[in-house]
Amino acid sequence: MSRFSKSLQIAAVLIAAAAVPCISDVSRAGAETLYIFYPSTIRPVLMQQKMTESCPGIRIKVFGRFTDFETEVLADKPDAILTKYPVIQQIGGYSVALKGSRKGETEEAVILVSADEKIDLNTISSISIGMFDILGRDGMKKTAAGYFSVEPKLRLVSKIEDMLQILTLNMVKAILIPENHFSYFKELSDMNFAVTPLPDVRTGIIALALKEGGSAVLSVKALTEMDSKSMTMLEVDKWEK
């Protein structure tokens, strides 16, 4: 075989193989895409790490901030989100397909923690409360007003560290969290925490929304069979439709 003819040859074999996408590149393609935001005491590099691992097959990505995932969930459109009620609500377009339960509960009490003394409801107009931000600013004002009778003052932080933060510095007079975090708080900090129930405020715990029009199969499947380190890790300990 001539010089020449041999180069053809070559030539043939790389353009075949440039026309034919790796496997990689097909199987990443035609993954299945779950978008998580949910404020946890995990990290969300260790969440997304640990949930890549717990779901085969999907391309999972967990964000810490609600801007950040709101934009990217309208950009990418992703076949799942997982992610607290009222998030899926605002952002629409998707439909709860399953819902994160603890203890029977798929909802959740959320409390008031204040440094030395409880919180006199009467007086919340009056004062600051802290809350991580899971709606942006228009949203959480009227999750708050839903929460209260008037409106407090709010201090939104995207960091749940920072919530203790602003209220050890006394930049807020309160801190409005999850029942279930409260223990978290209280192994960071010797502060003397006082809790001021909201008995008539529950929210849902999390939940596992598709895109409307959508199936997103391995992501159901990959939910309901979790093991239960993850499930802790997304502080519920079973999944309901």
The other form holds:
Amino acid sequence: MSRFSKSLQIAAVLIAAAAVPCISDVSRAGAETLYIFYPSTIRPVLMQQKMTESCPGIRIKVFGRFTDFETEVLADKPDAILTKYPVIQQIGGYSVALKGSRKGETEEAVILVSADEKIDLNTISSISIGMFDILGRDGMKKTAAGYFSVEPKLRLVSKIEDMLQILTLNMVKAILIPENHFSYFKELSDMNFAVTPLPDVRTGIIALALKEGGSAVLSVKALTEMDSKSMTMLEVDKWEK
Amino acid sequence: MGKIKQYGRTILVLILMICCMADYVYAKDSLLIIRLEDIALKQAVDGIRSQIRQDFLIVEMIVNADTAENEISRKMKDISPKLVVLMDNAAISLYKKFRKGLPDSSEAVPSVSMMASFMDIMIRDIKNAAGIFYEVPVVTSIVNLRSVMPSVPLKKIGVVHREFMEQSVKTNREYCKKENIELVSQIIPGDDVKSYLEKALNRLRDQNIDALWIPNDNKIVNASLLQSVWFPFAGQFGKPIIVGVEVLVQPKFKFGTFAVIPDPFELGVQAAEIIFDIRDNGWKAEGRGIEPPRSVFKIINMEQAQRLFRIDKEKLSNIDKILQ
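Given the form predicted alone, corresponding form predicted together with the partner chain:
Below: every chain and molecule of the assembly, starting with the one above.
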């Protein structure tokens, strides 16, 4: 064996050895990762199933609770996250790439829903309000304080249907929901709802954010080419840059 | 000399760091959870931890039938908890025994009790106590059942109960009113349950109820009464039966239609909220009352529901467990 072929053999072994971790890294990491946390009327298990079907090649994980989402995003650092704007801001390290829009709007109105009587916004500091927990206790307190001139007493839930529960069981005076969710509660309940609009409050519907310094080409492509059924599930009709 | 100064500075920084860490550890209020070994109770603890682990130092004490009250006393001395969480009737009873042995003047550490039956009765003689009922209000069950069986009228619901549950039924009646549901009841007087139960059920049927709600009371629902009264009644009733335990909706029994039980993890999250409220209220739990559970698991006996009632299959995605 010539010196050349010997050195080639050594080089081949070295290249192979160096390639092993790369190959195994790729196979371990698998596809691009997209973590989703979006409070909707659809169960996380069902959303995971439907999103996996409509986004081939992407490893998707859907979360029902903010604490689980935050913990796993910080630990796994997925390539992209699909969630509410304030969640993206609180978690950090991700930049918005696509904004979900509905009827041309990327933001939506929120309303206070109560039983029988509207809420006098001047009494907000003395009543309890139910909200879906998207930021944890401290984050939600700050959010609520931003919505109202004073800080109301909050009751946080992590299932949309529990919002109705806390209202029916007199645990809160009102629930704060996106206006878009009101029809869900109307369909579920025979309660005599009273709606108090909050004209000065609008929140971002949903956004896709990419890990800073990374790229999530498949996630961006999957969302922009998403079928209307999946879009409806995410409560949007278009993705905007 | 320079080196000595440098070492001195490093040691000073280390001491400061240790002090800061110690401060951080000791700044956390301690919380003692007294419970039995059980999967659902463990899930409830996980729910509590998910919310309060950054604010409290959590210590768990697993008890069983052999645990004596002096062991609770020892643990309370060791931990000096700011608050105690009691899970299950057995843990609450044990804690009550421990409290009984204390002088009247002793400080009442606030407590939050959960995962126990008839909570109002269980904790009424504990000072500075709050709690969460384990029994799910019937309005929750009906609203959820209505969503999967939109064609079945669910306006008038019947319940059979013993006298001590009168207040609970009254509260449930108020909740039901909000949803335009009427709750009619038949009381079983005294302890002679069997002779009254059959009559009470027939009276409810004569009142044209749309569904029957069966609260978790083992004096009214037990193996003997299930065989002799409940199963034969269910065979003829032909309307939805709502229960509070999964076993009673097993299709093989041809009995319960829909079971609604508390979600243990979310019960823990709810307890955590109460814990924060009590802390913010200067460690005072009085006046809070006992809350109903706000988050549930829904289980349907699909075999019966399909046979007897029309089901909206699209709505089944909101049901946690479907038994065929």
